[in-house]
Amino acid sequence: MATTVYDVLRRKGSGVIAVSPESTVFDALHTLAENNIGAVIVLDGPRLVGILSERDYARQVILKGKASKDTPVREIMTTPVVCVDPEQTIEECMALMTDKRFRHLPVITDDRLLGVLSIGDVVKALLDEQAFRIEQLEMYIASGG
């Protein structure tokens, strides 16, 4: 049985680190550093409006000569945000992340943010799934099939 997004969120937890679109990029970077994460969700109240990554900062602030203390998150965040459903498989997430070159995928159901998957979460889930399958095959072979 394929591992779903819901399975991963259930194991890792659904805590989400978020900032407002009106926050300064400097404050958002501070949030990234404090939490040792590479991207932060941008919420306008309960509504997902964007995602801000270190890549956005490098391309939209540093390379354009903007000042992070003067630039609001809304000016550089990635929008619209590609999201996944909790019923999608980890394989589907990996394909989407690889194709679109994303490292973070918000999980949404009924317009409600449930959590965020990182590329690390997806890789770990895939490795765990493969290890389980290998173990099952080894037990089958050892039992004489």
Second form
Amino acid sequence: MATTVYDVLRRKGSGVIAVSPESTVFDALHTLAENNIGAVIVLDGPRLVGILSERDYARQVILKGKASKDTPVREIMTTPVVCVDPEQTIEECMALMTDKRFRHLPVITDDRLLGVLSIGDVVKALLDEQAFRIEQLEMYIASGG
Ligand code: AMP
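I would like to compare: after the form predicted alone, may I see the structure of the form predicted together with adenosine monophosphate (AMP)?
Below is the whole assembly, all chains and molecules, this chain first.
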């Protein structure tokens, strides 16, 4: 059976690291560093309004000669955010990430933010799924089919 987003979240645990659109980019970078992650969700109250990744900082702040302490997150975050629901498969997530060229996918159900999958989570889940399939096939072959 195909691994779903829900399976991965259950293993890794939910919990979302977020910042407000009015935070400074500097504070958001601190949040990234403290949590050892590459992107944060931007929440305005309960509403998901954007996503900010290290790439946004590199391209929208450093290259444009702006200062991270004077730039609010809302000015450089990406919006709208592409999300997945928990029933989707990790193959679908990988296809989305490859197609859209980003490495993070928030998981939403009934307007509730359940977690975020990174490309690392997705690659690990795909490798685990393939290893399991190979093991099953080897057992099948060893048993004489
Ligand atoms: P990443 O590869 O995730 O570091 O992000 C690359 C670019 O895509 C950055 O501009 C991010 O803000 C943006 N981005 C990342 N994830 C998403 C997403 N799920 N939906 C929309 N944009 C995103």
